[in-house]
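First comes one chain, alone, set out as structure tokens in the form predicted on its own.
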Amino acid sequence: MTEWVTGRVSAVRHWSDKLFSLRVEADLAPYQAGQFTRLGLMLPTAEGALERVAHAYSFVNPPQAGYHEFYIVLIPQGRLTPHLQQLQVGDTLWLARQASGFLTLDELPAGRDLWMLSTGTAIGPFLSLLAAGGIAERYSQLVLAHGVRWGSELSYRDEISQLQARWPGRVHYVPCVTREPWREGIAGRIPAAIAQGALEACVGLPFSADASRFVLCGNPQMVKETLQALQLRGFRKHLRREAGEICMENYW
């Protein structure tokens, strides 16, 4: 049974009219970078009673940060996110005390280069993994690709720049913008960039069965198509019973 604790909003960032981040103070059980918990609010039902409405969100922060941050997209017709978007500093919400999820460092396959391929708010767990630091001890090259529709949706740029300064020459950031020309990165979707060789060319780092490992996190269609593109290149799913090169998590 889920144990719920009260959290208090300590900071809010509105990236756009639909994208926002909540920083929350709460007494949670220890968790690992890349995991998620559930955020909830008590909201009225059609009959007027109150019920807890909750959804899973990944931590953006490293566990040692001393706060918990979540990157959220507004679902205009959703029950929860319109209310989360209205929260202000000092407001309270519910959090599941125990985190979950297997997108963690100890679940990733060993290799030299780690390609972190995300869309939308699914960049969050990768930022957590990078900021935690242990990932740089395991991999030599770290590539973070972020697929969005519009350039204005490329959030957390300052934090990414700080990570690049922390590990010079080892953290590569590739924005993939699909609906407008953009001055950097790739024009188009991540699966197509893989199929056409554009992602490797952009980073200057070729894929290799010996060196390359991939983590996919995003909407299910992106994960499915990216997996297929990588499988056509000869890469395999990584399973506990059978080692491979690709890990994935749907983010929906």
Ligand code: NAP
Contents of the next structure:
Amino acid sequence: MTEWVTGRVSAVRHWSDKLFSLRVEADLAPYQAGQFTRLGLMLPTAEGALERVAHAYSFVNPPQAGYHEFYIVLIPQGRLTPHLQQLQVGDTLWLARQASGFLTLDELPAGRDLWMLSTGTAIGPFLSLLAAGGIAERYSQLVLAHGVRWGSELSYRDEISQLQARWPGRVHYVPCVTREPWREGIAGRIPAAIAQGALEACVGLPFSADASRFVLCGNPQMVKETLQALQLRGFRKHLRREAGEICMENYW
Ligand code: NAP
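Here we have the form predicted on its own; I need the corresponding form predicted together with this ligand.
Full assembly next; the chain just shown is listed first.
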């Protein structure tokens, strides 16, 4: 049974007409960077009763932050996100007290370089992992690729710059904008960039069996096709029973 606690919105950031972040104060059980919990609101059913409508969202913040932050995309036909988008500072919502998820530092395979490959709001758990800090003790080079349609969807740039300043020369940010020319990163989708060698070239860091480890999070089609592109390069899924190089989580 899920234990629900009340949270209070302490800050809201609207990045675009579809993308927003909610910062929430709530008394949650301890969690790890990269995990998710559920956010819920009581909404009316067709019969006029109230029911809790909830969905899983990853923490963007590191656990030590003192607040909980969630990066959310509006699903216009969805039941929950049009209401989440309307929340303002001081409003309340429900959170599952206990977080879950395996996109955590403990679950990642050891190596030299960690390639974090995301689309859309699924950059969130990687920002949490990076800001938590332990990842920089485990890996020498940290690559954060973010696939979005439009450059205006490249959120959290200030936070990414701060991470780059914290570990100079070790945090490589690769925006992958697919629907307009963009002045930096890669023009196109992540799996194609892997197949063409463009991702390695952009960072200046070749893949190698010894050094490279990958963690994928996002659009389920992107995760599937990125896995295939990496498998063609000789990398394997990382499983508890059999070590490999690739971890992954579908974001919806
Ligand atoms: P997204 O789908 O996570 O990411 C968009 C980016 O992924 C675009 O650059 C797109 O490229 C690229 N992409 C799409 N298919 C790909 C593939 N097979 N391989 C590699 N890259 C691929 O974007 P979003 O705007 O955050 O989310 C869009 C929709 O996803 C939402 O409206 C919602 O329906 C759904 N969603 C649901 C949830 C949920 O929790 N239920 C969460 C997040 C998103 P192209 O421009 O070339 O297509």
